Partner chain sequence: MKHLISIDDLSKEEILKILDKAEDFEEVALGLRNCRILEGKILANLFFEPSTRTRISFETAMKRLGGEVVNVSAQEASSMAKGETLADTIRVISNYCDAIVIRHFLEGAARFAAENSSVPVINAGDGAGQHPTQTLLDLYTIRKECRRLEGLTVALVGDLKYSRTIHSLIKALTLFNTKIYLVSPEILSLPEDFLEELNGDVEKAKLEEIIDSVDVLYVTRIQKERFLDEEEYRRVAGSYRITLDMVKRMKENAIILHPLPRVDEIDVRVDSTRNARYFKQAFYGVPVRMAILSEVMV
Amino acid sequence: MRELVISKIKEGTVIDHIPAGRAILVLKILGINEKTRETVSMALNVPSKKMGKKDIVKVEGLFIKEEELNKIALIAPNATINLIKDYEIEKKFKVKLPEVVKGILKCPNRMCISNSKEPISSIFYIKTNGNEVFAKCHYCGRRIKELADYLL
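Please write out the structure of this chain alone, matching the form predicted alone.
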């Protein structure tokens, strides 16, 4: 078996245990696009004993913010975050699903007050059912399952 080799980063963030196919969405959450100056490594569909297949994202020079962590937790609830300094893991932790998110998800209900012209941020309660993550709108009660489709 051939081994996958991705170079170490000096300082930055490594996000591991992303469900296969979601790394591109993680890059979007981090605001990484073709204009990004940071060095970015992305591995898709990497063999994983725990997950079968997984994605990995490494970003040199970027340290993740709490709002980004909350969004990543919604689409990759088992992701691991490694904060790197001088090529060593300074801090390692699992993302934690927030109980409530504000202004992160858009309600699919067009009639919901959070979609009106009122100055109201969306509020969703995050719940799990086994491995499934879903959100329930505070205002209209609509439940959504594919949270990635409703990220703001």
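Form predicted together with its partner chain structure, per the form predicted alone context:
Keep in mind that what follows is only the chain, not its partners or any molecules around it.
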């Protein structure tokens, strides 16, 4: 067994294979902040064979819904989710890109209604073109790449 960077958790969600430096963005997408009750730990710049360096996030005592977790794919397309029960990995899966995301990305078009004072949340359709992921604004049609730069 490989050494754990952070101590073992009894129950919860481990998000692995996050591109180095993006753990904080992952927390942001999941809405995890100082108001969250659960204990959250992060490991940054962990050596990884596949990725060189990676980040890991662990949320204790919480099984985050798959639908929520898939939003992470926007900025960490290769993230692996490990659901831990009684110190063992009970379920392991890769995040899948969602087809639509609401209220997560910000449209860069200043003239887009989603950036106005209206009661409105941004809606983006997620598409791929080969390896490249991009998103298209439901309201104005603007396309964005490098999604990490457009998190709300």
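In this text, the rigid core denotes the largest set of C-alpha atoms whose superposition between the two forms falls within 1.5 Å. Please read all numbers here as calculations on a predicted model, not as lab measurements. Positions refer to the first chain, counted from 1.
After fitting the larger rigid piece on its C-alpha atoms, the remaining smaller piece is found rotated by 22 degrees between these two forms.
Core superposition gives residue 137 a CA displacement of 3.7 Å between these two forms. Fit the two forms on the rigid core and the C-alpha of residue 118 turns out 8.0 Å off between these two forms.
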